[in-house]
Each structure stands twice: as C-alpha cells, then as structure tokens.
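We begin with a single chain expressed as structure tokens, specifically the form predicted alone.
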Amino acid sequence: MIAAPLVSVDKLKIHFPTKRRGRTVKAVDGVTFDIEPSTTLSIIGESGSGKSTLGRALVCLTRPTEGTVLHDGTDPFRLGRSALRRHRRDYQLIFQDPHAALDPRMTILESVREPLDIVGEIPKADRNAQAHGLLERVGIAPALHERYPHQLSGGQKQRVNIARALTTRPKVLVCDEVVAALDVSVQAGILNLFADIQRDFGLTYVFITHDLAVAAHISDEIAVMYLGQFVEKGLAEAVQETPLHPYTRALLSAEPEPLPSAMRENNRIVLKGEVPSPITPPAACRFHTRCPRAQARCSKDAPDFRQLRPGRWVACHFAEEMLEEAGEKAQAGPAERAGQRQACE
C-alpha cells in the first residue's frame, strides 16, 4: 500500500507587493509537488530562485497568495490561531545562520528547553531532562549545556538548533542552507547526524541548498528551482546522472571533479547574464534569456512541467532530445574513459 503524501503542494504562488503600485515580486509562482513520509526532498537553485520563501510556506511562516499547502490532508492556513499553534509543532524550520537563531542571553540548555516551556505540558524537571537528552543525542557533551552561544563553535551551535527543533517531536524539518556557513569537515558530521536522527525519529526532510554535493548526499529526490518555478524534479541519482533541463546541466557542470586534470571532462557550461528580476520575469520559458539551447519558440510558448518518464518531471521543450543525448553519452562513456586512462599512463 502506497503511503499518502505527508506534504502536498498544489499550484502554489507567493507574491509580495512592492512600493510601486501594481508591481509584485513573484517569489514562488506556480509550484506543485508531494513529499512522502520519511523521505528527503532537496530544493536547489541560485540565490533569488524562491527556495527559502517556499520553505517558509511549508512551515506556515508565509501565507500563500494562491494555491494550497496540505499537511497530511489538512490545510493549516484554514485553522484557527490556537489550532495552528498546536499544528505547527509538527513542522519545524532550521535556519542557515546558527548563531543568529539562538538568543545570546540564554544558555543552550535554556534555548533547547524554551519550546517545551512555551507548550507547558510537562513539569520543569522533565523538560530539563528532555532538553539534556536531546543535546546529548546531537553530540553536545553535558559539560557544555550551561554555556552561552558565543562560547560554542559554529558546528556546535547548529547541533543545538537541531536539538531545539526536535523538542516538539516534529514530523517535518525544513532545513534552509543549514551547512552552508560551516567548514567542509564540519558539514560531513552534521549531514551524518541528520541521517541518524531521520532513522531514529522517522523524520521527513526538506533540504534547501545551492550545493549539489549536499543534495546528492542526503536526498531521495531533488527539485531544481529557477525564478520561482520548478524546472526539473526526480530521484536524486537520476537527476545527478541524467539532467534533463539545461539549467540543471549548468549547475552540475559547475561542480568540481575530484580527478586528475587529465581525466576531467572540460564541459563547464557558463550561463550568460544575470538572473532576471522576479518582478518582471521573462515571458514563456523563464530560462530562455540565459539558456544555451534557446530557440524562437522558447520566448513564445511556456513549456509544461510534465512527467517525461516515471518519477521524472521537467519543464523544457527539448527534454526528449537531452534524454537521447544522455543515452548516447552513456554508451560512449566507457570507451572515452579507457582512452583517458591510457593517456595518463
């Protein structure tokens, strides 16, 4: 039996008015997707693509302009104030800056205990015990529990924020660039922690990131976002191995390869120009002003976000051609790599 989606988003739009009358920022502009229980969806894209705004809507911090966000079949934006406060315990957000997310006047134990204090359903001694247990679970030794945020490293502070988000036993964690501000060596430990607590707590994750390596390491599915819309979505391995949208290909080509220079493929795709304004996005295909494959139809007809094959969704007029090219490259790949090895020898 297939589980029902834990989060279901349909034709979601989030627009913000500007000071100039009649003009709006189209931060999210018509996004539809589902998230299954105990899975991880990563949303990737450049700065300004609308990823963080979408994440805030998923945890009810930003109200949709149009469309719906359903949590386990319930529209949280139709709940009353007290019912919404209870409901939001199940949907938590972890921010990018671990220091700014903590109150500098509170010890880390007090910060982790604070959500339980607000709920007020269990005695203070039990709240303390639960906060101590969660801090130890995320790797913060008891000797550090009475320290203040400025006395901890960036990685330790992010672990505290993870513990704080777990206090209400949520179903969904939205993680907004949670390792972007950390050293690479620290990032690995945090990502491993996320994997462990997902297994132990049965969590569902939404990872918002610009780093494809992070997305590939942690995700079941990857959605690629550009200027407020999804341009591609599919299983993480499939999107990484066979990108079917020119924007996804450009993002992947920018990733560094851990290979000797003689074995690297010189296939970097450099996108020309800046990301257009979300106030006046390009007509039809929003990527056509920067796309290396753009043709006349791209500025006239908007491509449908369609299912090209089971589990693979893409919005590009030339996705079928890119799929054929990917098949040809896969067949030629072994021979090319053999030639590269001989050249190195």
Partner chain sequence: MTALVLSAARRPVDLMILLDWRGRLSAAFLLAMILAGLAAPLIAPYSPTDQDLVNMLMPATVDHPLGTDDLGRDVLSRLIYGTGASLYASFLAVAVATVIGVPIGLAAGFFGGWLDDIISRVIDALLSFPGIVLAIGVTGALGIGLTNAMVAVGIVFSPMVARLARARTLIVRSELYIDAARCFGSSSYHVLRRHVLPNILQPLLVQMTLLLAAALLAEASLSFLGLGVQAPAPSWGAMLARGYTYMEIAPEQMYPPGFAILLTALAFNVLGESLRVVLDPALKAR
The other form holds:
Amino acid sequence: MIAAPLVSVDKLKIHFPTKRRGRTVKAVDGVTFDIEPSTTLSIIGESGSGKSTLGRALVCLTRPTEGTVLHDGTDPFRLGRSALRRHRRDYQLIFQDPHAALDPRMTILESVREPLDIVGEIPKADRNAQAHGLLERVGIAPALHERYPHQLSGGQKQRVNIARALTTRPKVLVCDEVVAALDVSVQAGILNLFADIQRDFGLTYVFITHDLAVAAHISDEIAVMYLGQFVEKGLAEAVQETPLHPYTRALLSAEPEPLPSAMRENNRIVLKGEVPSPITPPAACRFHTRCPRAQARCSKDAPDFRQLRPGRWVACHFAEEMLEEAGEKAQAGPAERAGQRQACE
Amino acid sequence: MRLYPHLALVKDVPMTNPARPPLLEVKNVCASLGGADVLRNVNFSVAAGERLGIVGESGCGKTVMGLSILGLASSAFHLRGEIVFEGRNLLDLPAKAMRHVRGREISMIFQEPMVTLDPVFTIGEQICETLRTHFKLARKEAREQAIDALAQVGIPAPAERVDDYPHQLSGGMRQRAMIAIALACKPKLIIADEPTTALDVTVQAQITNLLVELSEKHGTALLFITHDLGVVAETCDRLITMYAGQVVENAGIDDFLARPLHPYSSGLLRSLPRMSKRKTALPSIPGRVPTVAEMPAGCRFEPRCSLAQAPCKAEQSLLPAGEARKVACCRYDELMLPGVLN
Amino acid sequence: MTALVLSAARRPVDLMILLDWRGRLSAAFLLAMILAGLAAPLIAPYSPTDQDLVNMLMPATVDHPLGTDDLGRDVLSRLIYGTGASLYASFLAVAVATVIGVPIGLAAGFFGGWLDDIISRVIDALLSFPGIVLAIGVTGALGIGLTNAMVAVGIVFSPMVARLARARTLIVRSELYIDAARCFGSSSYHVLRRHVLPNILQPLLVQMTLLLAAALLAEASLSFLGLGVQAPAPSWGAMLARGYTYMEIAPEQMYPPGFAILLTALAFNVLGESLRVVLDPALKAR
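Next up, can you give the form predicted in complex with the partner chain of this protein, since the form predicted alone came first?
Every component of the complex follows; first up is the chain already shown.
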C-alpha cells in the first residue's frame, strides 16, 4: 500500500527581510520532506530553528520565498483567491497560546461555529448543533459553551481551539507547541485528546515542539531542525534510540529526565554556546560551530541531507560512521519497526 | 502488592544529616490574601549546601513561598508563621537588617533575566552595585571581583563582557550574568525561581550544570523552584511537592521518583509523556487546581483524587513517613502508588 | 450575566442595566436632555424669540427662573430650545467623523503598505493644522449654517478617529485569532467585519464620547463666530457668544449655557468610560 504524500515540501526556503537592507532572516532554508496520510510527524527544534515558520508555511499562512509546498500534489499558492480559501480548510493550525487564538469578544460557541458560518451552507440550528457536538467531543461541558475565553482555564481554551479546527473537517492539523503553555497534568489530557481524535477523524498531524518527550510520545516520525534546515529525520523510536546526528544526540542527552540518579546517564553531552543567528548562519555545516565531532571539512563543505536507510535521513559527514558505531541494533531498527507500526495500525 | 526490586539500584544517599543544623527553616507559614489562604502551614527546611526543589503546577504557591523568604512577596499577602534563617526569624526582621540578608546571605535568580537585569547599566555595574552595597570595596576592587564572578559562571572573555549591557548578551549569557550577580557576595542560600524555563534545552543543560557545580564548589544551598520534574531530578537532592498552597510531600529525590507517597505526586509523575509509554493514553489528573476562592475544607486534593475515601474529607497534616520523608495523606501506607518506573 | 452582555450589544435597555451608577446617571441625564430638546414647545415657559425690551439682562426672577438676555428673551426657554440644536450639532459632527474616519483607519491599518503610508501622511498633515481654523475654512467652502458647520467639524475630527482606528487595527491585525480565522478560509472582508471591527470598537466608542463633548464646544465656537446657528434661532454656543458680550455688566448671562455645555460634555465622558468597562467581556465585573 503506497499512498501519495499528503503534503510534499520541496527545497522550501522562507526568508524575511530585516530592517537593514540586504540582510534576511533565513527562517527556513532548504527543507525537503513528505508527510504520509494518517501519520504524525514531529518537528523538533530550539528557538530560532524556523520550526514555527515552517508550520505556518504548511497551512499557507506564510508564502515560500523559494521552493514549494504541495498539498495532495497541488500548489495552493497557484489557486485563485476563493479556491485558496476553500482549500485552506483542509489544513488547520493550532497555536501555542490558546488564549490569544480566540477572539475575546466571541463566546466559545460562536468561535467554534465561525468556520461553518463562513461557508453558510447549512441552517444556523445545524451549525449550532455541530459546534455543540464538537465542543462536547473535546470535553467541554454544555454549561461552558456560552462563556467567553477569559472565563476558561488554559487547558479548556486549548480544547476549544481543537474543536474549532475540527469544524472544517481538515485532513492535516499542524500543532505549534500546543501543550507548551500548559501544566503537566493538563498537558497529559490534551495529548490523549489528540491521540483520540486522530483515530476518529483520520487526521494527519504535524507536531511542532521543543519538547522531546512530547514528540516521542505522540509521533510516528521525528524531524530535527537546526537553523532552518533538517539535520535528521526518521521513525520516532529509531531517532530516539540511535540518533545519527551530533545535534540530535546532544538534544536527547540534554533533555532532563525525571529518573533516579542511578538510572540517569552521567556523561551527558553539553553543547558549547547557543544557536547562532539565522541572519548570518555559519557556512557549510550549520552545526559545526557547536559540534563536538566537528573537523576541518565540516566548515568547508555542507553535508547532504541524504537517505541512509529507508525513511532515515541525516545531514552529517559522519552519519555512516555513527551508524556503524551504533552497530546491529540500529541496522535492525528502522525496517523492523516500520513493520511493527503497520501491524499496529 | 508489588515489590520494588529497582529500589536496590538506588543509591542510599542520606537525605539530611541530623547533626547538621538547618540553614533555613520554614515553620507553619501561612499567607493569606483577602481572608483566603494562598499558603497554608508550609513546613520545610534546607540544610547548608543542600539543594532542595519545590515543584508544583501553576497556582500552587511555590513562587509566593520563594518570594516570602526574602520578604519580597506583595504586601497584599498577610504572612504568618516563622521563616528562620541561621537563628533569626526573617518575618520579624526590621527592614534594614533584611536588606543585609538580601543579596549578601540569600540571593535570588528569576525566570526572565531580561526583565530582571536593569537595561541602562552594564553587567559589571550591576555586580559592583551588589558588592559595594554589602562590602566596603574600592571601585577598582569591585570591578575585579565582578570580572572574577563572570569568569566563574563561564562567560567567555569576562574582562570585555563586564562592560556589556544586558541586551548585548544572549539569553543563556544573561542568565549566567544573573547567576554571577546572585553569587557575587557568596551567599549561603540561592533561591532560583524557574531559572531555566525561558531557555532552550541545550542551554538549560548548561545552566543546571553550572548551578550544581557552583553549589558544590562553594557549599551554597539551593532552593530550586520549578514545574519541571526532570530539572529537579538532575539538580536537587530532595524535593517538596506543593499543591494548592500546601506541602503534600517532602522526600529524597530518588525515593520520590521511584515510589511517590502522595496521590498528587504520583499523578504528576505518571502524566509525564515518556518514550517507553509511546502512543498509550497518559494518565491525567481530572479537574483543575482550585482557585483561592474555592479551596476545599479538607484535603485540598480530595476532589480530584481517585483514591479518596471518607477520612480524606478531613484536613491532612504532614505525617512522617520513614526516614527524612513526610507526606500529607492519611492513606499513604496502604497505597502503593506508581512512580516513574512503572 | 453573560446572556445579558450578549443581548446588550443588540438591546440598549439591557446595556442600561449593566452600566455602573455613574454611567446610568449620565445616560439618564443625556436622555432627559434629548427629551427636553424634543418637547421644547411643551415645556418651555416662553417662546425663545419673544422679546421684552423693558426687561433686558434681568437676573433670575420668579417669572424668568434664569433671567432674560439682552433682548429680554427668557433664558430658560432659549436654553431648552437650544438643546436640540446643540445635541443635533454634536451628534452630526461625530457621525461624520466616524463615517469618514473609521473606514479610512481600518483600511490603512489592515492593508498596510503604500496605502498606509499615504493615509498616515495625510492624517499627520491634517492634524498639524489648528482644528478651528480648518473648520472655518471648510464652513466657508460649504456655506454658513449649523449643518454645514458641523459637517465641517466632523471632517476636521475625522483624522483623529482615523488615527485611532488605524492604531488599534494594527494591534488587532497581528493577533493570533486573526491568523486562525484566515486558516479556516475567512475573506479579508469577513475578518474585518467579524474580528477587527468589534475589537477596535471599544476604544473608538470612548473616543467618540470625547468627541461628542468636543463637538459641543466646537459648535459653541463656530456659533460664537457667527458661522453656526443663525440668529434668532437659539443654541447653547450662540447664547454663550451673546452672553460674552455683556460679561462686564451681566456676567450671570454666561452661566446657563456654560453649565449646560459643561454638564453635557461631562455626561458624555462619564458614559464613555462606563461603556468601556461594560463592553469589554474581560473587564466587566465577574
């Protein structure tokens, strides 16, 4: 069963002008990947990696500077204005700040009903019924439907945002740091909800997050982004167990884990310095300034983002070396797990 | 009944040395705001050189607790109880004596260094100001000590950075500068309120490592306020869990993670997404933290607790549960609550 | 409470219930003023134009509770008849300012770019003129008379409304809920009408009540200069202007129109402040 990719991103570049002429912020700088239907891809990165800009481009909120984002094989930016508006409904974005994403002057029922109001094809009573139904589906009791956003807790507001995104029956849901602003106990409930509605609605997710644990929990595939480029992409477990890019390794190692001292890894990799400016990213390999493995060639030629194994992409000169170091475990990894995943589905 | 074979793995670290007198002792501290208790009978102590974490979700009172120690909580909070630091009750201390304690003996690091650092003074001037407030130092000496402090927190080329303004530094460097200011007078206790929350993971690792290293080197005690259990596990020896203004558990970090005694602690640990539990439903805690106006009369966690029974309707006090361990749950010894390992 | 706020947007009666006591008092005062203006022939003791040249510039008496003016006309009657002209004048000016200013400000703030550059420059240029001079000029072009004078005042006020509308639109435009609305396929028109306009309305409404008060004073100034209400028709501004002439011999002539203007302007301001609180779902008492 080979389904066509639902989203296909090709050599995507998004540059923003800065106040100083001739200098641009290279938010996204040459990213290529596909998203298969009904899967979850997490895009992990630190601040300044361009992950949010990439997310906005996936739902046509930001126009590419170069390259294309194809939805089901069509370029939405080539559509006419009203065709683009209809098309957009299939690709929804949920934001990090659940409060700011709701109009403070509309009740939550009005907010959730709004996407239906815009189409206006069905009578108001039916629109109300649909909105009520979706709000209850995401766990908002009917007593709250006439409330205003400021009267709800953060978790409840995020549920309302999810309900609103679902009213258009989208194919793809891009979730930009959707749980970052929430407490852990609330976060767990929202993550469960995401998993449930993916099953019910057959959704495809793109989870944009800085939190490795969240990404690992929810996703089939993980892509790691650094300064506007993908450095590694593969099945979630494979990336977690045998990271093949030094940056992924450092990220995994830096993640604080709530484990007793005896079970924690003691020799964690702590990177030097911070993420360089996306206005003047380092030449060649962008990570070489902070990379513990860097050698002379890393500052001279940029490594290709290449497929090492089926579905496993890395941009590092030493990826093959690291793969060998990781040994048999990694070799058996991806393919076997791909099989397991399909069996699960 | 389940056994905990992995507990044998856990290093047997003495939690508090009984011979070592506590540096800071918080006794029955209550903070009320318009008649409602924001903090209720908070009790804990920090020994010299010890690193204690305070964890809890937003609205649990952990920040108010931290600010109260330094007398920085808003005057709208009415504070009762005792906060004893080296034999003196800080709540009774006159303002002048309190100023001497602040910065000199206890200092504080905040979440957002850009807001906490004054944008119109250089980093060096801000360190010198702290130093010259507490010690009789010549300008030149103070400047030398400031450069020294910046070097200690790992800021490269400190002799040049000392003349930088806060906006010229990156986020991680600003937090280092903040730590340098906090450490300048070699305080005995540092209160760090979410010091790494605004930082990226890789930078967070640098800062937590730095805090642990400096605390070990100078024997500085650390009170680490955070919502992140992972960060606490990596920096602290012991932690207290707060819920709705009360301490619900006080335990050594390894004991806590392996076998939490309070249902809320267990709920927190179990709700963390983890690699090993991929694609399974995460146990979440139903409901939400009660607001100040709607505090339950008995156990404050009881309305959300799936294990609550009749006795839980009564107010719970912090009960001793084994060596150096306390929990505010009347059912702790009959419950076997899961931690992070299962 | 929530249902009340919801319907308040549609039913002014509900709005009255939600206002605090200051707002209610102001609203009641203004309502009384409007009624007085409408019912002037019924409640005024005399005709506003009846002259009594024997009793000129009289202080208050039982027959004339507020005295008589320089032609012996009853001041109370003129004040009551003048209410209509003065309120009509201020509402007209603000309506003109709003109709011109809001769409221009919205367009400049929402679409930005060269459109915003041009509109902003024009607004800055207009605001740098002294308002009253501009109003005199525009009245000169349109012709003398109350309606023309107040249309002129409205045109002079419109850059202020436009500037505020633009500034608020710039803020609202960058809100996340605007992005969210675009995500589910809203057109620019829908976003403007459904999200931007309601969210910029509240500060605009406050600005409008301030402008109502300012327009009242502008009417007084223009009538004072002879460009507004034409004699013998009464208006507060015209009365104040006439009273001013006799300042030295009968200073009490200026009090009735002066206080009427002051109180009405104050009522507009207080009402504006109360409305601001009521119309913001996050600010209203919980």
